[in-house]
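One chain follows as structure tokens, the form predicted on its own.
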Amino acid sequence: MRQFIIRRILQSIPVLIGISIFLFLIVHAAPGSPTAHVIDPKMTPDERARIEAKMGLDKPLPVQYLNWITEILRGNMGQSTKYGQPVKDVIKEHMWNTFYLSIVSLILSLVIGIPIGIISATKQYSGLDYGFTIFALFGLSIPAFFFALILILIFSVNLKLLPISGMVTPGNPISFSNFKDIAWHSVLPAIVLGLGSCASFMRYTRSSMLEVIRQDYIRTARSKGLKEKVVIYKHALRNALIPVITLLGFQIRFLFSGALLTETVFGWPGMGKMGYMGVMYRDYSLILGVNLFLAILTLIGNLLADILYGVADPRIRYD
């Protein structure tokens, strides 16, 4: 098991790299400029150039790269020209707020995903079946924002039940002590933020588990006088979710991005609202620096799934 953690940690390097050239090249490439939101607009052209030549704007952009590859090599991800502090400390200051939003938005999405996924797979074509596949598609379809807003006007404008947004109520601290605040107001977020995960996982688990439960083992199992419910919970369902692990690598990586909307609409201060921010005033360092804590992520929660596989399938060896 260490060599492979090993071997796949090494090959990950390259293909960083890779995705680092890529998101250099696309944030250069879109319009706009950092200096256009922390300068003055009646600066002489000259003043502007002084600016952009101490930002390193003036160089080539391979030159920029390797410049901003190296500061990364040294655990500097640069400074953010919205927050005026470096973006590590920026990253770290709101990543702990997007990982708590998304890691109930996951448990709640597999909670009830993956259960309603094995119900309607084993009462297939039952109205159960159908309400469940039309919950999935409403899920897949439509928008985080619109959804967003129609909870907001249902349960915050119209019965006052839950707050329309932060993480808080105004006044109040976000720490430990607030659990009881900070999870009152995660709820609608969370619900929209783990809708389009909830769904994915019930549609992997339902095709998974149909497929699984046609195999020569399972008669072979209720052959033997086995309860339905140790054939499926113990037997299928193990070699069912090989594919939902898989799902489950690619999901921490979608509500991390998933945030960003979300984040915004509800005023959450975690990484997508910071990310949308650096977006709309060009923070180049900020938002190179988000979109490469995301990658890494990304091959964290590959990796995750890789080894998850071994605990779900005893037959699946790492050499």
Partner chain sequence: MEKVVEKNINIEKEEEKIISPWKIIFKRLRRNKLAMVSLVILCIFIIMSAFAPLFTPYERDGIDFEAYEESPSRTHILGTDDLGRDIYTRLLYGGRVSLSVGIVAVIIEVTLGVILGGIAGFYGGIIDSIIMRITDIFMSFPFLIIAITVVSVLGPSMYNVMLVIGFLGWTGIARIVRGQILSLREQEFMEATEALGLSDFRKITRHLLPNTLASIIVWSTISIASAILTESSLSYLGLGVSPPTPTWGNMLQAAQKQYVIENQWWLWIPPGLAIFITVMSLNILGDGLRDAVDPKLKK
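Alongside the form predicted on its own that was just displayed, please also present the structure of the form predicted in complex with its partner chain.
FYI, this one's just the chain on its own, none of its partners or other molecules.
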């Protein structure tokens, strides 16, 4: 196990280097000089060259890359032009907003998705099963922003029950004292964000449950005269949840990356919206910072998924 983890971490090093080179090249291919925000059109070419030299833009690409990556390794991700703050602080500020929304919707989707997946599997081909299956297909097929707009139309505009956008009522600070206000604002975004993952949890649970309940040991359990409930929830569920745990591991990345569309539609000040703003305002340090940060999180999430898989299923050997 330890060997496996060490090997996986070593494997991610070239992947990380590849990611950083790829990101660096994309941002470098962007039209317009990154000095555009600093440079005054009235400046003489001399002054402009001095600023470019100060920013290191006159050096060859590989040197620029090395300079950039050493700064990143030192913990300096540069200055965001859009927010006027160091990129690190901007990310820190938005990260927890996204985390809160994601964790609420993840719990929501687990609590709903897994039980209906189990019911669907135990009552295969019943009306209930068809109903849930169609619900899952609905969840996977509807564009998130369209679903969000419909919910806004129904619950915010027509019924006037829930706020249209934002994380708090304007004027209130984002803090624990406003918990009720924040909770109220997060109802719709959490539903939109949770729908898709709820659907995948349901489908995963259903198909892996169907596979498990056909196995011999379940027949043995039944022929021992155990109650159906014990057979399903104690004997079958444990094995059926193993693939679901992998899916859960893959969801770790979304805890911080958030959903760009959901956050943009609801004006939720999270990572997705921040990334969108970064792109719209050509804030290259921010774009690089966000993408790199989220890519690292993804790598960690995938590693955790593999480890969780092994913990949940001791039959899996790492070699």
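Bear in mind that the values here come from a model prediction, so they are computed numbers and not experimental data. Positions refer to the first chain, counted from 1.
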Check 81, 206, 291, 98 against the rigid-body motion between these two forms and give me the one at the hinge. 291
